[in-house]
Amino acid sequence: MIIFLQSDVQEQDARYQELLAHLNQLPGVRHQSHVVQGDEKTLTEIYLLGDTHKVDETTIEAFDAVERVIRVSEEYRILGRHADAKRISGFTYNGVRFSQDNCHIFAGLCAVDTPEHVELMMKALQSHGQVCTRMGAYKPRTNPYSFQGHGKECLPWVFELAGKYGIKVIAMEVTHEKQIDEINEALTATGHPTGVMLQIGTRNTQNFELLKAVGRQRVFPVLFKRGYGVSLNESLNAAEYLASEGTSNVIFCLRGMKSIAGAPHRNMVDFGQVPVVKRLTRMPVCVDPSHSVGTRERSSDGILDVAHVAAQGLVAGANMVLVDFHPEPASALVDGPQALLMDELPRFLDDMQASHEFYRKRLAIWQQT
């Protein structure tokens, strides 16, 4: 069950107090607060978990505090729906708005490598009016003796640069708890010149224990990626640890699932399923071609293989696309070969743009009445 609260409502409010008196006073039932900013207004959600079938709808939508209660029978209980139009999708982070309504690009080095090339990148980016992008400093690795990133020694200069050239947001990966501390402390020490988006990479989805920590923090948004391996629910219940520990502030990211029957490309593609995800929640989506695809090829017709397959996410919704460009692909220290060019992203972008038009198009053809 989830409470909705009146907008002008606050946590030391007499209406709040009289409310939680009540929640605590039912049996089997806890509940969490959580706050949700959206562009106009903050609202305060509370869960209860527990035993709340025999929870009366009638008596907490009685309180002064509280404008409305759904009930929820679903799985995803803090990311989903739950067929509640009112619902605020999406956040604010650093004033950069995350929703399922608007698109956002995050190019940028798989792995930070060295201040060239991240200055490079990001004076590109700001070149084109892009205020976000990714980059690497924890590299999970299949293979023990690659290299693994350059750690919490680049962050100092990696977020120097982007307050330089006006990058708000990066995404980075994280693959320990301990690493949102260094990121933090690296963010005080330098000033907080950008913000940092979390991101959980393809092989610790399902680490419960990392995806406990992250979700504990209220600092950060978090981009989870689905597990190259398991299926769209599992790695859907696996977001929902994140906001379970009170980290609701997440985007959804598809990357491809592992088969061979994805040959020639990396993975196979999954990005039909944009649309479900936004449909079953409230997560912005997020598609990432760089790894689903892993080369350079181009088609018969000239466009790019990532090209081509990040405008069939955009199309079909999606609301961020993480791709990988390097100043030096034969230099990069990881996924070198499926970096685009810096000559390519003008193109990219623009590419990007015309597809997300299209798809806000199509939507206006089927909200026809």
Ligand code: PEP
Contents of the next structure:
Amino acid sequence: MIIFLQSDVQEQDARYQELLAHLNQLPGVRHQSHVVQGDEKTLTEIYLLGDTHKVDETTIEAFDAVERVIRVSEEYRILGRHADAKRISGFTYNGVRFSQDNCHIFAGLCAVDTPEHVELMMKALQSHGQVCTRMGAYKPRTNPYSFQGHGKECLPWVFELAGKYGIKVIAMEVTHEKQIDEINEALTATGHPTGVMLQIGTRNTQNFELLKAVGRQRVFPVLFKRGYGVSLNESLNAAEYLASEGTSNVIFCLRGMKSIAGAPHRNMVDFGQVPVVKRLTRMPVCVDPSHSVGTRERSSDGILDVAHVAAQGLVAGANMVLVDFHPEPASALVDGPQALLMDELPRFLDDMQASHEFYRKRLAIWQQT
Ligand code: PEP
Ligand code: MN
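The form predicted together with phosphoenolpyruvate, contrasted with the form predicted alone above:
Every component of the complex follows; first up is the chain already shown.
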């Protein structure tokens, strides 16, 4: 069950306290409050979890603090949309708004290597008006002898460079909960020059203990990658673990599925499911064309496969693109073959903007009455 409070009700309010007193004495029911920031207003939602079937909706609705109550029996209780068009989607982090209505490009290095490469990347992003990037410090690798990422050692200089070039959000994968503290410490030590979006990689989609730990922190939003070998439903349930522990600022990322049917691409592109995720949940949806395609091949029309599939995702309404670039792919320590070249950045960004605008045109066509 979800209780939506009146928009003017704050935590200190007597009406709020009166409702909480009632909820606290319900047997077998726990509750969790979440403040949802919309474009125009901020709303508080209270999720009732546990033995809620005996809870009477009308009694709850009678409290002055309450605007309305919905009962959700379906999965993805917190992140789900539950056929309720009034539920706000999205959040603002470090001044950047993420929602199911807008679009951001996170171009950057798959793995942080040298300060020179990180600086070249960030400088190029700033010169093209970008405030987001991707930078992997902790790399989950298939082979234990492969480069595992520079880890916490690189964080201070990566964050300082981000601050120097006006980067506000860095998508950075975490593979262990202790890395959240390392990121927090490095941000504090450098004076918070930037922000971090914690990334859950496809190999950790169902690492429930990691998800619970990431869900318990309240500082960073999360970029959650779909599992490459499990159903969409299983991945959405896994994302709900984050929300059930308290983090509902989550972006869901499609990144291709492991299948021989995807060849010659690295994975089978699954971006046709962008609208499905938007219908089932309130999460903004990201597409990762680099890990889907896995090469820098281009089609006979001269357009990179990576750009083609990213455009397909955006034309279907995706809200974010996570894409690998590298100033010198031949020397990249991870995923060099799929990294786009720096001189391709402006064309890629123009293509993504045009694709998002094309989605907006499609929306206007379909919204005509
Ligand atoms: C990545 O984005 O660097 C990555 C490892 O992706 P995935 O988890 O989708 O393989
Ligand atoms: Mn990679």
